[in-house]
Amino acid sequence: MNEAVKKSIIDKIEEYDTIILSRHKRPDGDAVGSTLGLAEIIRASFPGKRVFLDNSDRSEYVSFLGDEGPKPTDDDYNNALVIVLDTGGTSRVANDRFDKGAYLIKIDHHIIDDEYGDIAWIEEERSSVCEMIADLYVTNRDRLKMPVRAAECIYAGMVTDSGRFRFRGTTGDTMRLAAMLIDAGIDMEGIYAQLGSEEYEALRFRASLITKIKLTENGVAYLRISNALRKRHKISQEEASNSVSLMEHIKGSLIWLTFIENDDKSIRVRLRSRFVEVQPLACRYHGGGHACASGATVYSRDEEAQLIAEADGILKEFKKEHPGLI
């Protein structure tokens, strides 16, 4: 699939000497998995190369992964490749320098919000970016090493994005890219171990936002996590954000909600569905992401309500068209 972007992808790579990565704003496991796992791949492949990383922010929850190096300076970015991963729109992209480079490459697989980069390689129907990253290398064998240390950043973007290989876009293509790097020599165990472990004070935060669910008449789950109760718990936004997961297992709702209230007022909304594409949703409250994972701001309680009531609206139709669905 896409063989001649691929190539063209890795001829780009061969041909500049500089290359800086960058990702997301508020970055999740794929976001950071690609980049780190991308950049460990060129520097083992062509060792000659000067590799970066150039990013705003950071995420705690895969901070096992490591940091990202030294940033690049202005300088740095003369005649330099730009490789932008897992970001559907410019406006997300977590570093303001992202267009400064000679050549611009896109990897995402995200519904199509901004069409941007000299070479933008999209496949929406993959379960995430990392696996993009496996499936680079491995129809580039001959050009591109795999390093213990890639194949783990690349292996946890892949668990993450798909909810442990269970979400829409996991395909045996997935199990058999992510096979490929459990041979590698993960430390399959360690990632779970990593992935799966919290603060006391974060589980505690998440248990006393279990009495805070409620449900609309058609089974849509929201939660709303303001400013001070995420503080009062020392609980970071990322963390905050995460308790969508909260939800996922209500019988009859397809479709749950997570309001989370930023400094600046705005609110940061987190969708996510079985079977209900919500990303259309999204799109119409500042967002977009995926068919049943996205996210999106609303700027007052009106406009969350207002969310709230159409998600409430696409529910009822959909349980109307599928009668059965728990």
Given for the second form:
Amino acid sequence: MNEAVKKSIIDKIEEYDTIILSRHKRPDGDAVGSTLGLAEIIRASFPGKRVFLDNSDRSEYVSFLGDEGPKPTDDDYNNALVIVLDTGGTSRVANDRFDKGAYLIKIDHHIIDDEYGDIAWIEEERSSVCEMIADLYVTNRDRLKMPVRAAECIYAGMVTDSGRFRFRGTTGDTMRLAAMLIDAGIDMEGIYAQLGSEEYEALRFRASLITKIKLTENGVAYLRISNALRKRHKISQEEASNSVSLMEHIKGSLIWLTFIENDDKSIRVRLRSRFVEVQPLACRYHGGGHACASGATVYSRDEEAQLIAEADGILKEFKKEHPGLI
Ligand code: AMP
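Alongside the form predicted alone that was just displayed, please also present the structure of the form predicted in complex with adenosine monophosphate (AMP).
Full complex below, order starting with the chain above.
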């Protein structure tokens, strides 16, 4: 699929001496894995090129994948190829300078948010951008090398964004590409150990949250984590945000939401679902993402209550039309 666009991306990588990679703010495993992984593929395949990662924030959760290295200067942007990965809209790019290069490529799997890039390679049905990078490598094997470190970064992103190969976007292709990475010699046991471990305090915090889960009339599960609660437990925003997974197996709760207060009092919303789509709801609250995994922001408790009520209405209608789904 999209053979021509994949070839044109490699043509551009060959053409430019300086390549700068960016991804979305508040990065997850896919954003980090795809940028680090593609950087390593380019470095191994074209040793003469200067490859930078330029992003304003980082993720503790996948920090084991390694550092981004030195940042490019403003001058480095002149005549640079910039590739933005895993980022639907320009407002979410973790780099203010992403449009200062000579040529811009977008590689993404989100439902189209805004269009940008001289080349945009978008496959919304892919389970992760890391899967796309693995595919980019396979379809251009004659021009690219896949070092083990790249394979590990890409595998970690595939695992995390597909929910350990469980979510809707996971296909036979996903598994074939994962198999290719395993054959490249990755340390699977080490990757799963890193992804699966958490601090004792974070675990205790998550345990305390279970009693705070609320259900709406039609089964939307939700949790709210105030700044005060988070600070009392000395938990980072990132650790607090992981609590969304606590609700994923509640029978009948096909939609679940976490509200995490930010330091500026705005509230980050994480929306998750099975069978029913939550992305349109996220779009109505300054967000977007995927059909069953989206993010949004609300700015008051009233707006939060309104979002919960809308989610409840969506679930009510969905259950009427699809009785029997658990
Ligand atoms: P999160 O709950 O932050 O992990 O987000 C779930 C998915 O939605 C990820 O793929 C994010 O990249 C995406 N997403 C989160 N927030 C937004 C937003 N404000 N606009 C568009 N997509 C978002």
